[in-house]
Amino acid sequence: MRPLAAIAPVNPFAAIASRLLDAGVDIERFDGLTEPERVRACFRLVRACFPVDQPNQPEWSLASFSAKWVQGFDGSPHESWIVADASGEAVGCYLLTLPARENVELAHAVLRVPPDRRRAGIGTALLRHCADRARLADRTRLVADAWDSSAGAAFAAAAGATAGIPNVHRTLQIDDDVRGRLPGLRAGAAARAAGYSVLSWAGRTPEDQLEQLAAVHTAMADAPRNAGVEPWVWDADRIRRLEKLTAEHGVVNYTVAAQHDAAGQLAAVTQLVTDPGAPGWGIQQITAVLPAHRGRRLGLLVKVAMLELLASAAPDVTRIVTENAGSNEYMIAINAELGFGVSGVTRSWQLDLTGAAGRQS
């Protein structure tokens, strides 16, 4: 294993996490696969983060935890990571996905220390050590989410990274205030829209509809982004891969979408799922418009069919949450207009593994 680098030229706990380290506790690699206790593992480490890092925000069953952890879910090469202390225990994890379409200068890190072993060294260690091995793969950044005020982002502010661009986090309480006021929302949402039919589906795609749903996924390109980040490339191949995961693992998708009825083409598509891990939680995937059909009200009318959907399908769902970068106007708006409330922000932050102290390994 090559020598830890140095993550910041002043970093108060690397001598801590030295110390760690020639004390015998060791960071290792494994295959979730092969070797499933060590997934329950991460995952303990996982769920044990949540009330600390991100309260009130729907958590995630073993299986699909299994599936980001264990396959990945847009098929980049990623690496698990795990240390444990002198007794075995678990004390800190690591999953790293190097990107191998787009973004491929980039490295994307998910790193947890339960709350009760912080402040030891352990998650620089963890840090240097990832950073590293996003270095042995020719990546020059290396990529986190936090949210705002957490010992996250404390801790990548610490370590040199950069925050990038607010993402906007909201959750609507589906109650009776909400339910009475849909019919009057899809009213006027289907005055704008004439010429459109609704379509929804619960599960995989069918085939027939896969292009046609990847070219809509293809319209959130021009959606806000941090400065230097490609947008996802979808094809059918990307989108049948990703569903046949998430349904192997216990996920299920709901996607409601607009027809433009004289092309018989997909104008607008929203996509949300529920995972067993977060009983009565919604969890929005995407919304997008292709934008020759944008100006119509379409956004609004495909979110009011998807809560109209969820009302017979999966009426245990009582909450949905969502996220938009905070200049995205347009999408804030639909949110409010259906009630939903600001629960939280989150960034992306990114550490250059190219400067001074990225060379110091």
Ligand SMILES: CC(C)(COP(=O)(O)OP(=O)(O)OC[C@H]1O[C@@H](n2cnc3c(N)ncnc32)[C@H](O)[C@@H]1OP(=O)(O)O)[C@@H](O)C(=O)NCCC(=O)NCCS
Second form
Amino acid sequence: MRPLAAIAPVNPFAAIASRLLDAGVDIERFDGLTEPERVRACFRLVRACFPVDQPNQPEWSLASFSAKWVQGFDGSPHESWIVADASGEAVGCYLLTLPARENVELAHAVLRVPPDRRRAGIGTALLRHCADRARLADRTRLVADAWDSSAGAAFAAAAGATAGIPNVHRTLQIDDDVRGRLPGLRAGAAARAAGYSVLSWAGRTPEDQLEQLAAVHTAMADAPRNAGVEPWVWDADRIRRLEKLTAEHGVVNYTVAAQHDAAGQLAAVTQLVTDPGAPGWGIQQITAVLPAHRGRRLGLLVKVAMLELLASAAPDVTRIVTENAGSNEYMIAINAELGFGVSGVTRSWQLDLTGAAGRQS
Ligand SMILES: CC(C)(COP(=O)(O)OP(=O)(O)OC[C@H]1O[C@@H](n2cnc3c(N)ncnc32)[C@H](O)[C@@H]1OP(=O)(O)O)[C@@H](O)C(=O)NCCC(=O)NCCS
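Okay, that's the form predicted on its own, but what's the structure of the form predicted in complex with the ligand?
In what comes next, the whole complex appears, and the chain from above leads the way.
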């Protein structure tokens, strides 16, 4: 634990930090496994941000929020920190993830200050603290996501971070028009996809499909991404762990795949999850087609089949949210054909930790 009193007023953030310092608050690390009340405090705080920062976007349940903040989705080392005011009310928190498998020079931050406590220097104090923690772990860049034109984007720019490529979020309202177009879309895609069969499952992936599913996940490496960021390396264990953790926290995974009949191999996949904290929402995960199988409308085929699967397996899902790099023209064309409309843009912001930006002293 580092008291804010340790912040020396020698950098551009000094005036802001001193406001918080005057308030006499400490940033404290907590262990979510033994301190569930602090997890709940962070959860309440993060939920308070939603209507302001990302209205009309799916929220988390406490269970899936805890899976991320307490266990960490991908098994990477992570730290949770919280700051409360003199009355004990939580006024900021951050989750720092230190990727261990790829991107080992990066640290990823989720940093939140509730709307009614902003512009008082709390975010700056948390950021400086978080940057120091990342440096201690030998990280050279700190990455965080923010919506365009949001307080987060202004804050990141003011801190000296650099914006990455746009990630365009789109939402599909599943109405009668969409449902009515599905048979035609499916027939058009199927006509180009002779020799492939569609498989689907709800819940965890059967053991005998895990290796092949991991192989298709590797096709995500071709999707546009920020400079200096490595794609995830997928294997059966990673998928198994992720699916187990999320299932234990109430998240339901839906998968649709296209299998190449002659080879007996998966060629394309799309996955979506539902979360009890986001009733009515489907949250798109990956859609990928292996390079050798592209150009056969398999991406559209599996996404149409996903909508058909949801109609029977999760009929309460009426909205789907997805995000793609702005330059991912093929995926965007498929989403446009289905009827997705743009709902906003996020970017990753990178703070160079080797320079003076965000230093405590
Ligand atoms: C981003 C966030 C953490 C900032 O917290 P905060 O406590 O308000 O931040 P600070 O008071 O330390 O602000 C520092 C500077 O950032 C800039 N800034 C912050 N919010 C801003 C806004 N809404 N508009 C313009 N500039 C802003 C200003 O330069 C500000 O200094 P100033 O108040 O002296 O002008 C908070 O708005 C938040 O939780 N947003 C949602 C989550 C998010 O986007 N996090 C990702 C951050 S990369």
